[in-house]
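Next up: just one chain, as structure tokens, the form predicted on its own.
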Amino acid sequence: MSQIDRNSQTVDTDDTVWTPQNWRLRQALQMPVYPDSAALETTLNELHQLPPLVTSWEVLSLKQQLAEAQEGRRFVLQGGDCAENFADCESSIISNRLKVLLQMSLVLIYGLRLPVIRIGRFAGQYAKPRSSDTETRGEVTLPSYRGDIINRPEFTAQARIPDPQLMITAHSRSSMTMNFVRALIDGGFADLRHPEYWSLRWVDYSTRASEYQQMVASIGDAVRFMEALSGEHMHNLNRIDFYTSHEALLLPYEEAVTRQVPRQSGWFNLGTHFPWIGMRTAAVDGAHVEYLRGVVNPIAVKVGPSVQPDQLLRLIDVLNPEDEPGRLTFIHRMGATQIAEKLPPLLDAIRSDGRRVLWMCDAMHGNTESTRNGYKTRRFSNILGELEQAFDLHAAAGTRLGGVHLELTGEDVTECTGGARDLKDMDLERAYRSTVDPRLNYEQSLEIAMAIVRKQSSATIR
């Protein structure tokens, strides 16, 4: 038994016993209360035998490359949805939202002359936490909407329940999810020699259109020239790798598809390739970091502008006690009006403690604010403030933002203002969707992934 004594706060781990039951022990946050215990442990048994999602030797190569991330040799693109609904598993919204993924990464390739890890916020991302266990409308008070893995969005008492089997069917459709990606990616979905086929209406709106454009022309023009050059054709450029990611909130399912594998030692989540807890579960004692800790996979916890440096040295300690690289990703999620502020105690920390994390930037969930007509939204110009800052702000204190973990969607929603058509609080009931949290649309996402670009090349050229 070791014990882990940071500010005189005590936390007992003890590696050689871990089980993916242990987290049961510990007071676990934003869990929902199923009423009939019998089908719940039924259905968990069930998950436990249905196939995995992901194999280990997927999880082990995305470790290497978030290691090579840290040292600043590649860098982390991760997006999706803030919450996937099981009716949005058909194929136009998944392969317009891989879509957007797979052309913001090549953006990132060609402006910043980096690998591009890309990892999907889907194929799992079926629960979500709330900031209430109810829900009152009116005269009427409910639990809360937990996510379709959980329950229903309906404003009724049946809806609300708790639901176990709504695991099986999440399971269910993130294998479908998940295979439709793999058919996409293997049969070259996304093309470099054809840039024509992008769908760029929208820079005609930005007073930056003919740097965008040029862009965009100059990687079609830059695959042509390497294939005359060599007189083949870049096979490769179709084979990619892709990989998924959901915040590991609902415990009982991520117990279930918690294995070990022959000729591997420990336990890997193959429910995904990598987990992440957010900052309502990342308490260093509670039963989200116990999970957290004995899964072999690369982790991420969410880090808001109210954590303190000894919480983050804590965490470093319970759940990269090795200090493995790759193993432990920290995702920034301050705010535009805050993130000058609260980064950098943070960021010298944990140089100061020589401890290897990588560092990205959520510039969503700290700028999510209502409009008088009681949309919630995000303005683009914070999301991109918080971004530009970012990178400025690692800069200063000598250390590395090494990818961005965004909310955005392939379709034409609206959902934040701003961006090169300048979308106002009056446009966002013309295609608002989502029942969560507001995503950055097809149009805003690339423009963010060129802005990155063009605030690099700044940099570089200072």
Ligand code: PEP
Given for the second form:
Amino acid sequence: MSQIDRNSQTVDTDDTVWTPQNWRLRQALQMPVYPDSAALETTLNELHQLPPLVTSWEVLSLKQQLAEAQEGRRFVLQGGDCAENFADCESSIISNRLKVLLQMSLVLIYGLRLPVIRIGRFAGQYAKPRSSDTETRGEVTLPSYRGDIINRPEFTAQARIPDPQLMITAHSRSSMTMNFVRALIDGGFADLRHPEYWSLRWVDYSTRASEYQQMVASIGDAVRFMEALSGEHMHNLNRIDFYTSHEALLLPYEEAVTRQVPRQSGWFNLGTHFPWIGMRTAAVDGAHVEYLRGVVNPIAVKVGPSVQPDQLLRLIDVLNPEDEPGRLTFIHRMGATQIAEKLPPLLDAIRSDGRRVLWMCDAMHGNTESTRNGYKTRRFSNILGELEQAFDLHAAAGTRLGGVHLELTGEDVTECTGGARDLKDMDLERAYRSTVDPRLNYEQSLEIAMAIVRKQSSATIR
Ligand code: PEP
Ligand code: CO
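Output the form predicted in complex with phosphoenolpyruvate next; the form predicted on its own has already been displayed.
Time for the whole complex; same chain goes first.
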């Protein structure tokens, strides 16, 4: 197989011919500068030869399911760490994260009466956009840490040099994560869908304890009823699908995992099922949009409070010109205090233009704040508040909220405040582990799922 010169600038400039390299002609924000371009080239060629992490038929089946979510026939749960790191590629962290996502999905299936599409923010979520290219401590200024796929977090000059070999490590850790997730799902792990195996002591501390206990009891009854009816264990009844996603930020890596597949047309990103474009790299004429417009995968774009309706319409023109169902998701992340003002004009513009997108709400990234003792945190009440408003605003606009996007972990961390146990600012130091954004812990995550169900069932009764 011939080697592709990925540093070459001599790609076809004809806009109609898309290639995985064309993004190199556009402005690429948030990109590291690799000092050794020969080493970068060697690494990218190696990466290009490695087997894919996902398959084209999985990618297409997710797109089909997202098309159904667009029509109101499914709901999406997308969640995981803000950033994975290499040290957390470890069995209990992976299985606890999978467990909480499965349990949340069961709550949502039960409460919303819809199949849930489960999408992890994992197996590749290693690159982070940064607000500044450099970090200064005292007299010393160094390049910012950009995630384990790019450089290392220690504050030394050596650690902050972008190292292409980290892309190979990221690819192999993603592959190990996928392998373990697939094995857990194929085996008896799905038994965890029985509420009798869940950790639910927190429910007693909730102001809605009796409602939530009732919900858990009903889910247990429903599972047992299904099993009695079919004579099968729940996990044999329907195969669980689990998909992966990450922010497609580090474009040389994304390009190297972009492949053509026998008997399929087009190019697939086979490093993940569902790549998304972050808020900081969503310029319509920028490199990230140029790269993602050409892949067959379903894709998402994060939409922040400064985005105007005409920008969204232009993004649709570029990213989904054929109005293909399931192709494009907008994940709005406005913040609890801004969503009521900022979201409705966007919903109206797209609805009145007759465009087809799936709407999801990221209830995390607009709600980040710092405590007086310097911890980055989010309040449970703001996260839930943004979600509840999102459901209402969509209902009022005649659109539909088709899914939620959350940063969470299956561990007992103390990073977000509030929730049933009412964590306070001073509790944060007890188990604050994130090096980036604060995540919902196991209990807070399950509580969010129950609170969504509660909100939606009261909306139906009304
Ligand atoms: C993220 O999802 O971790 C993130 C950085 O989000 P956004 O691009 O919406 O700020
Ligand atoms: Co984040």
